[in-house]
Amino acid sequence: MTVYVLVLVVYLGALAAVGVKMSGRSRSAGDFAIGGRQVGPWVTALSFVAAYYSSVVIIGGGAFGWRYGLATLWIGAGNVLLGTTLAWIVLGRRVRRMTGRLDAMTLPGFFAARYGSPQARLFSAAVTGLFLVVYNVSVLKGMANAFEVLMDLPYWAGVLISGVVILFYTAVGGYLAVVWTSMIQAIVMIAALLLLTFMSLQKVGGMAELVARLSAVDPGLVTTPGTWGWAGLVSFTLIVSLGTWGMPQLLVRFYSIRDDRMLRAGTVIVTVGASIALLPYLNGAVARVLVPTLDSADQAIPALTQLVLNDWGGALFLAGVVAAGMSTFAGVLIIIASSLVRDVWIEGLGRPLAPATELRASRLTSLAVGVVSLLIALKPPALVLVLTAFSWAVIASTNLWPLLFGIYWRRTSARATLASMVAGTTAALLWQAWPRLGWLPGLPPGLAGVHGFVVGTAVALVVILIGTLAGRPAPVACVRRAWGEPAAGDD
């Protein structure tokens, strides 16, 4: 306990110090939300890794590895190739340029400026804000589960310890505090996962022995799709990979990088760092052999850590889990606060604020949203990765196609965009609620494992395509501004 407390006090104290240091550099709402668009490639890339592969992936991915075996490695591979590398290649440069031209600091703000649609701004802000709170609950739960097992603390104590430090440095330092602490957290997280993987494989006797022992437990744990089935494995891989393309707390990294030419170096850095995504699933499979009995699958990685690492190694891993969760939680707080203040209050309700007042309102809103997340996390409703998948499905169904079409297809219709958001969100929610609605017939056996993300994004895609082809394009002035062209009267 002494070792754990010592490591955590030093680590959390360092994060708080970064928040204080960065507080002097957040002089406006733009600094608070996106760091004044002056962040370098290393910080941008590593903070992306930390925000993406949070305690949700470490704890939740381990839980799925424990439950479904080695087939879950495909999820990690999808995270790297689709969710990270391809996202940076396809989205990075265009998002950075267009948000700069449109002076957009949030994703709902981008929709309003790109499509001339205040309705799209409000709908996206409402859905994103609500379901990012659900996501934050899953992040807090992952950190608290690690405290619970590794330090024998009550679950509620883990929630409070994690949450209070995050609330402090986020509210004080804003986005710059978030990305700089996230870079530190990514390094700690990578080191912790590499250490755990090396020691776990050594304990189980290597990969060949792991496969043999897993096969003895259940042959489905070493085959693809294994015990999960194709519907569950493929749809879940898509949601936690392509789903990131519509997640504001990750997209904001493209807004804030100093120059779009830095994205090339950032893509290499982020791909290497993102490779750690495979390790939680592998370690979860190891835990199935070494720790076959658990009260909850979410305890697989903490229990494995307790078994294979000494006190200093366990303390490092706990710091890594906390680091991963904090970086994500803090980034989400910034997104929600900026969106509520700017997109809902100032733009949506037409209540302008002075720059100093807007900055203060953003800080207070981040605190309020964080407190709400803490209270909900004290009684979480489900497994970490289940919560994450639910929230990501709805957010991606709302934002994914309006963003992708908005940066690549000039003709995309404003009305079709709003209709796509509403239809995608409704479809994702209805599909995920379907099994619990007794008055509806059961899903066909072949579709029962398909996640709401696949249904929601498919419906949203059809709506935006048909609506754009049949309807009017977005206002010409909005399109020309987004593409960096002179206004019509200036030709």
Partner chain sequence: MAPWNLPWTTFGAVLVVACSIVLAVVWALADKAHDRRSGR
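Any chance you could show the form predicted together with the partner chain after that form predicted alone?
Lone chain follows.
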């Protein structure tokens, strides 16, 4: 236990120190929200990995690997190819340039400037803000569960320890503190996962032995789609991979990176870093062989850690899980705070703030949102736990197509964008709630495993396509500004 405490105190102290150091570099709301668009490739890329993979991915990914076997490696592969490499190639450069030209610091702010639609800004800010708070509660819960299992601490103590440290460095140091601490957290997370994988494969006798022993338990644990089936595997892979294309806490990395050269280097670094996505699933499958009897699949990774790692390794792994959660939580806090201050207060309600006041307001808002998330996480109501299951689906259904169409298709209609946001959100929510609504007929077995993300994004795509083809394009001035062309009168 002493080793755990020692490692955590040093680790959490280092994160707090980074927050204090970065506080001097956050001099404006732009610095607080996006680091003044001056962040380098290593910090951007590794902080993207840390924000992408939360503690939910490590513990939950292990649970999937334990339950469904090696077919779940495809979830990790989807995270790397679709969620990371293609996201950087397809979105990175255009999002960086357009948000710069439109002077947008948030995703809702981008929608308002690109489409000339304050309604799109408010809708996106409201849905994203609400569901990111819900998502944050699940991340805090994941960290507290790790403290519970690995350090035998009460749940509330885990919530408080992780929450307070994050709130401190986020409110004090802003985006720069978040990305720098996230880079450290990514390194800790990668080291922890590599150590666990090396030790657990050694314990089981190597990869070929793992495959043989899994086959002996159930051949479906080795084949694809195996025991899970296509509907579940494909839709889950899509949501946790393509979903990133609409997640503001990840997209903000493209606003803040310094230039195109950095973006190219970042694309290679982020792809290599993101490759660790395979490891939680692989370790979950190893746990199925080494610890076949568990009360809950969520215990697979903690139980494997206790079996194959000594105290120092266990402490490093706990630090890795906490790191994964903290970086995600902190990234989300910055997004919600900037969005509430800029999109809702200043632009939405038309209450301008002086630059120094805006910075102070962003800091206080991040603190307030963090405290609210922390209080909810101490005793999450049943509704919040239900909503966490589809927070990604709803956020992605709202933002994904308006962003993608907005950066590639000049003609995209403002009204179609708003309609797509509303329809996508409604469809994702309705689909997820369907089994709980007794007055609706049951879904056919083939469709029951399809995630709300697939339905929400499909509906949103149809609406934005038809609406744009049938409706009027966004105002020319907005389009020309986004594409970096002189205004019509300047020709």
